[in-house]
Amino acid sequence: MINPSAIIGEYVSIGENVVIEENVKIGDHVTIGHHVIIKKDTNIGNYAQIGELTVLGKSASSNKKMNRKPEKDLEPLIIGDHVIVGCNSVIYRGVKLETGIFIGDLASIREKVTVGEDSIIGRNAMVETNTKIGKRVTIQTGSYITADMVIEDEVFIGPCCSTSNDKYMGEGNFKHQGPIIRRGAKIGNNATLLPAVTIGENAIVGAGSVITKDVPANNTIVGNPGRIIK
């Protein structure tokens, strides 16, 4: 079903079933799956591809226990050129991908989530709300980017990477922020980032390492607790 105010380009492939609500814009040469649904007001560039069962342009909701109520009137979604998509995905209204991402099979990222031209965001990932990402950074399979983080250009994330941004788990009285990684730092897969961290820049995260200070620019961290070493 494609509504009848959508503008799509020129050398467009679409699969079956696929659903096109009001005022997408689409450019030309996508590739869009079978079963795909393209929610209102996204604006998809030239080039990109989207896998099948994905879902683009997703409005966020909640429960009256959520302290932290999504924001009603988000800008659209933005998919950059030679975006691709993978399968089983949910991007939401409010995110903006530049040019040359790539998104693997099932990823969710939340509302007002940048991610940086040429990044990588793997398989399963998981991205929270409010978090930027800068150019050229991988996030591998299965890592947990929480809310309210700052990631920074050519950042490398390993597997299963974990993240948080509420130090006292609900209590109402910290002020939500996440990891902040500085450009060209790495951070080995399992570990664990607490809330309001700083990765200096070039620093190494050990893997299965728990972090609960600052790492300096240029160190080596290992351990639970993190430990520099020499």
The other form holds:
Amino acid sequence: MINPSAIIGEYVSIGENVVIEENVKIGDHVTIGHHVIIKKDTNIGNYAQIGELTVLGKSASSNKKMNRKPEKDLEPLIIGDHVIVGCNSVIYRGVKLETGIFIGDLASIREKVTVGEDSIIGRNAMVETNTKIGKRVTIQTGSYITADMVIEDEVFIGPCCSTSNDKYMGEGNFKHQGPIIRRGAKIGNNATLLPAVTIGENAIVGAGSVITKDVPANNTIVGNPGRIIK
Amino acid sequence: MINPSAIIGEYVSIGENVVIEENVKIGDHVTIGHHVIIKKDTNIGNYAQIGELTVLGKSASSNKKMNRKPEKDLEPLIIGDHVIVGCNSVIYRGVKLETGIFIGDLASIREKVTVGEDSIIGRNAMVETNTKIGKRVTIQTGSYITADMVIEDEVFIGPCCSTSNDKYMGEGNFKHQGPIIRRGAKIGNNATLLPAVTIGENAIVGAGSVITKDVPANNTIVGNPGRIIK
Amino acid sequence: MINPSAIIGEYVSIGENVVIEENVKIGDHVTIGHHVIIKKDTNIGNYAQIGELTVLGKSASSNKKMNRKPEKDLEPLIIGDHVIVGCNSVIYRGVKLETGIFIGDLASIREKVTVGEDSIIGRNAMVETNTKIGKRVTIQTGSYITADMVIEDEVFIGPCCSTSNDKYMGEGNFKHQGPIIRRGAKIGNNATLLPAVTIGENAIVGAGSVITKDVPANNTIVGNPGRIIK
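Beyond the form predicted alone, can we have the form predicted together with another copy of the chain?
Every chain and every other molecule in the complex is listed next, the one we just looked at coming first.
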């Protein structure tokens, strides 16, 4: 079902059973897989490819136990030119994806997230709200990017990394702040980053490490708790 | 395709291409997203919201290597009033979700699981069979809740936590028993809990810790292996 | 929509809104769930069961930041007799699944992967490209199997394990090589395996361990970094 208000460019391929809601705009040379759902107001650039069974432009919701209520009046989802989105993924309204980004299958990105050009968000990676991801960043399969986090350009995050943003785990007055990962830093697979730690420029975090304190630029840190080795 | 045996309340919104199998019952003021599949006998309460591309009421299956064969004659899936379920999720027959629960996108809950009122099961969280989850519990994104586990009221489980229930990993005679997490305990992100450990009331497990023994109430434990620090 | 070129056996059950592209071959007594998408050339054996909302035979793609470009001329996806695939899963073209395999919901397997008979790939498990998985292997829920990895027969991998294949995380000349897990080895939940480590026959890796070096056959290793305890 394609809402008649949709504006669809030239040379667009649309699969079977695709749902396009009102005020969607789709550029030229776009491919939309079977059973894709494009929620209202979503804007898709030229040459984008959207995988099967994916939801674009979902609105956030919450129950009464959640402190952070979804904002109203979020911007539409904006997907840049040449972006590739995998199958069975869920991308929220209020996300902005720059040119050339790759998003894997079974991934999800919450509202108020921006991702810079040519970055990679791996399969099954989860990105929470209010996080800024730079250009040419790699986030590998299954990594978890918490809310209120900053990831600068050219950062590499291996598979299955985990981050958090709430020192008191749901209690107390800690202002939520995720890790800050400076330009060019590399995080090994299954590393754990605690709230508000800063990983300096070009620093390296070993696989399986647990990072409880800031890591200075150009240092390498490994272990639980993490200790600097050079 | 809506089976004619379905009983559907008033003010129900049903998306495109929804499949509703036989003997489904849906309350009033319910919203069902596009491409949702509701398997036979499922019972959905008033004001529930079901996200796109989700499967409700799946029956379990197994191959010949699996020791635990699916039970026959499971109860239908029961979804309480005001429950919110995300997109691309899979909830099995034999699950009971109380009022006000929130279940994120890309999550899955196996058969014979009960979840108490107002609890949160985060995006991409996986819950195995035969586990009891209390009221006002938070299970954050990507956490893994093994089978045969007990999670009491007001427990907080951070993102990407992992649990297990089989000491001998597929061999030997260990009775499968997951961790037991007592009321109000908090588990930091990417923590690992071994089979049958008990985390006491209001205990705190640090991020990235590996918990091999019971943790007394009100204690804090960190490290690999976990050591009590206060 | 079923492409007229499809060859479909006897006693096949096909759900609602299933898309079957050109040159697909389906054996006898197969069950295909609602909203399944079967991409071109896929070959499904007798008595297979495919869960709802699953994609079979996806072609790989990449963006310009990725070093590994998808190969052309991959073989079709081949699914053996009695294979069970869960819901909301994504299996690529170029995969070969032998008889009796079980694949859970929300799982994904990339191209150029073979899986031996009766093995289990758990819910939400992710398998990267160019990896060989033996017979009667168990890979539990949420585990991450990197590219260029070898898993021999009867290996057991607990939930949420993580592996990697690139020592220099995107830089340098390290030839990508994932872990090699020898016959009968067992890996505890949330363990981390570094690139190119070998886990010997019947070795045991403790839950939450970080394995940085080879583990000899029949040894047990725990901790971060892993130390042999017997």
